[in-house]
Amino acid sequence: MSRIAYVNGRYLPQRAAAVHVEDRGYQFSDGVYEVCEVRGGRIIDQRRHLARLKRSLQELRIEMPMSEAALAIVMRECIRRNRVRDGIIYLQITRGVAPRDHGFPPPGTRPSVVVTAHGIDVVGNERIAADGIAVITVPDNRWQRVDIKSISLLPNVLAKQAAREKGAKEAWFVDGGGHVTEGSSSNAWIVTRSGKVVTRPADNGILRGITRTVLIDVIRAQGLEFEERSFTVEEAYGAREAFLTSASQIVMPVVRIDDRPVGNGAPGSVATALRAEFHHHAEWT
């Protein structure tokens, strides 16, 4: 079955789907995106994702192209047409099509909207989580507003590729003070030797991950000690556990950082328990 994409009001086979050559997303990366997990045919944390989408659009002064209710209908229709039971739905909104000029296009220029959906291998992901993954660290060379979920992702692309070339699954960005900010497509966490769960505060230096937000509720519900603060690479090397969070990976144990084992080099009990409990606290739509 051909995959179906929604592009500016039309559902099209992906091979026929296209955006204009002067779309500002293509020309300037002038747009934002969201990625939501689909589980059992239902969207996980749709409300939170759409709230973050609206914030990102407001920060870039892009108009919301349709109501949240209408966008939710499009998302569910993409899931239905692509017959996705467990997977990912991706939506992207740009400032629209206009002659190439760095300044904003004329008022009334309609934002462009693209929505796609595809399945994921849930069983395969569980096998990966059972083994844990490796990450590398790279200098954080991104702009200062990564709290906006912008489609300008070139540093993230290069970081992810660097990880793959070293046999790792993810790269963690490190700021000038030696502190981990976040991953190329995830938030970063550690569990200290004393059992405290630590992640960086959601300031302008990281994206406020939706999975991150829900997981904080899980951590508190389980009575674990939690602290929002920055942590150094050296502290991560010596941590009892490490893990990352994202919509596509949920809670993924990290067992090696820069080719050094974390803890005993196997997924830890805290990360494993948090992964198992996550969907009991998420919102299903």
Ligand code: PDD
Contents of the next structure:
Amino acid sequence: MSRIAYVNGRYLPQRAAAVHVEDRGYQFSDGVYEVCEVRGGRIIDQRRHLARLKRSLQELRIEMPMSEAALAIVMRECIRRNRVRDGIIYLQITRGVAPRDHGFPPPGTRPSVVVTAHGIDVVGNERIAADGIAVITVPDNRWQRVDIKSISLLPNVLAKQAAREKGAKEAWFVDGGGHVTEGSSSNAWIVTRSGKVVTRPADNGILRGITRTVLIDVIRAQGLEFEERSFTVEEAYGAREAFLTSASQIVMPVVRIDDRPVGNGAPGSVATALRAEFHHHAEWT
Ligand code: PDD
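Previous: the form predicted alone; requested now: the form predicted in complex with this ligand:
Below is the entire complex, every chain and molecule, led by the chain shown above.
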């Protein structure tokens, strides 16, 4: 079955789906995106993802090209047409097509919208979570507005590749003060030796992950101690547990950082419990 993509009003087989060569996303990374988890054919935390999408667009002064309700229908239709039960839905909006010029295009230029959906290997992911993953640390060389979910991801691409080349699954960015900001495509967490769950405040230095937001609810509901503060790489090396969060990985235990075992080198009980609990607190659409 050919995968179907939504592109500017049409559902097309992916091999025939295309955007113009002068799309500003292609030429300038001038756009934003969202990734939602699909589970059992339903979209997880759609409302929050669409709210973040709207905020990203506002921050970049790109107009929302259609209503939230219309976008939700397109998302649902992409899931249906691609027969996705468990997977990912990807949504991208750029400032549209115009002759190449760094300044904004003429008023009335329509933003481009692309939506795709594909299945993921849930059983495989559970197996990975049962073993935990390795991360490396890299200097955070990104711009100052990573709170915007922009498609401009070159430092993230290079960081992820550096991780892969070292046999790791994720790279954690580290700021000039030696504090972990976040992963190349996830938020970073530790559990201290005294059992406190710690993650960096969602200022401009990280993306405010939707999984992160929901997980804070889970942590509070479970009566765990929680602290929203920065932590250093050294603290992470010595933590009892570490994990990361994202829509595609949910809660993923981290068992090695820069080749040093975290805790006893196996997924921790807090991360494992939070992973099991997450979907009870998420919104299902
Ligand atoms: N990444 N930080 C960064 C830099 C991210 O790219 C992501 C998500 C997150 C976690 O956000 P959320 O919990 O809303 O998924 C944090 C997506 C999954 C991606 O780029 O594929």
